[in-house]
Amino acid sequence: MNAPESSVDAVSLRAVGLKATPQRRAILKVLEASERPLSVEDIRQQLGGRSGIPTIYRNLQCFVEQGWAESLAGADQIMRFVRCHSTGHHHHIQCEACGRTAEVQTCAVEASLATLGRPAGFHVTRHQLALFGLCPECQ
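Which structure does this chain take on its own in the form predicted on its own, if you write just that chain?
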């Protein structure tokens, strides 16, 4: 699978103050190649055990902070990570049959959020929306 033009390279890593280490580049490559969210253990296995779990977690956290990846809790409550290509706010939809994930570029609930927190006295600052369905191949 060819990496899209928006893939993060060594220059992008350095541009945000991160060293372009072999581990970081390898983790990004694994995420880039997967159509499904991956657990830290999945990533470790695909790296052939060359990186430890703490190293993978630290790098994934950096990628999430940069918007290059997003963490998604599965039905089994295991946190998995998916590669993001959108530069703005977006969500993901996941196939319940095969696990394939796609980005959803729009957020239809954004306008409603301000009113949802008011009865409890909250000002909503962010949200996560989990979308599930069946992909075209599994329908």
Second form
Protein chains: 2
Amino acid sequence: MNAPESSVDAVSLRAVGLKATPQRRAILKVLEASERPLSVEDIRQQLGGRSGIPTIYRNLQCFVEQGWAESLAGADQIMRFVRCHSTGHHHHIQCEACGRTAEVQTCAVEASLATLGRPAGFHVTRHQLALFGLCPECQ
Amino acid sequence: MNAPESSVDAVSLRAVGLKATPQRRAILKVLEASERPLSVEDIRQQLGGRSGIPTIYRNLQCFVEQGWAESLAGADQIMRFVRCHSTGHHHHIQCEACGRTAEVQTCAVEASLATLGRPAGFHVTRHQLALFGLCPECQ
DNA sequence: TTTGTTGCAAAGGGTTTGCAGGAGA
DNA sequence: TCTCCTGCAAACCCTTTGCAACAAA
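Write the structure block of the form predicted in complex with the DNA for the protein whose form predicted on its own appears above.
Zooming out: every chain and molecule, the one shown earlier first.
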């Protein structure tokens, strides 16, 4: 639908002290082009095997540290990564049929989440929310 | 504070067609005694090594299938398990200081969670919510 | 006795590390 | 040139599987 709000390029890479290598840019491009979380193997295949597995892992770690990507812990013990377009606090919703993801702003729920721990005497400081559903095209 | 709402014993085991072996009962006991999520290795240590790793994995799988336990996907790629006291839909909140967990009922938020996907055109079918905070003793 | 369970050992598979060669700045 | 990065190979380590011995019912 809309173009990504932000895009990481060679300039942004150098701005944080990272070298703009072809591999690095290719991984970012794949990540940006994908609407669903990608495993390291997914990325390697989309690169046509032109990047080594360790390189992909190391760079994804960099990107996560920079806040450019997010790693999603799946139940299948495989790390998957999505590009973060918004920098603030947000969550992802993933389509159960096609795997596509979207970002959702959760302002409305944030407040009530904070109160959830109260009955148990807990003070809520942080939360992880993973949403699953059906995207417009799969409904 | 209060005793567990339910407790799994030899009778419950046999009721679902499982044999009440000493290992099985010991694992359940450890799980019930713990207020925080346990890794397989945690459990093995608390059993004094009297159960093999594969046995613990296999039994935890059984327990999860029965709804007696839940596996929590951690960011560290290690499976951890908690005893479920309530059978319905619920979430866990974990103390960031001591690791203790409690179950929280989320009726109040369930409805609003379902609406979160709407702006992105998604129909929410399922969600995973992990809450972190400070328990009464760590505040 | 019958069937499910255990435990050992080994395999499996995703992720990380070491290190030498190579490329960006 | 200097530093960082890549890629190969191997190591790591959590988890699963195969199989023979064993125990619950």
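Rigid core (definition): largest C-alpha set, two forms, superposition within 1.5 Å. Residue numbers count along the first chain shown, from 1. Computed from a predicted structure; not experimentally measured.
**Q** Is the shift of D76 between the two forms large enough to count as movement, that is, does its C-alpha move by 2 Å or more after the core is superposed?
**A** Result for D76: yes, a 2 Å-plus shift.
**Q** A114: CA shift of at least 2 Å between the two forms after core fit?
**A** A114: C-alpha displaced by 2 Å or more between the two forms.
**Q** Once both forms sit on the same rigid core, is the C-alpha displacement of R25 at or above 2 Å between the two forms?
**A** Where the cores coincide, R25 shows only a C-alpha shift between the two forms that is less than 2 Å.
**Q** Align on the rigid core first, then pass along the CA displacement of H127 between the two forms in angstrom.
**A** That residue's C-alpha sits 3.4 Å away in the other form.
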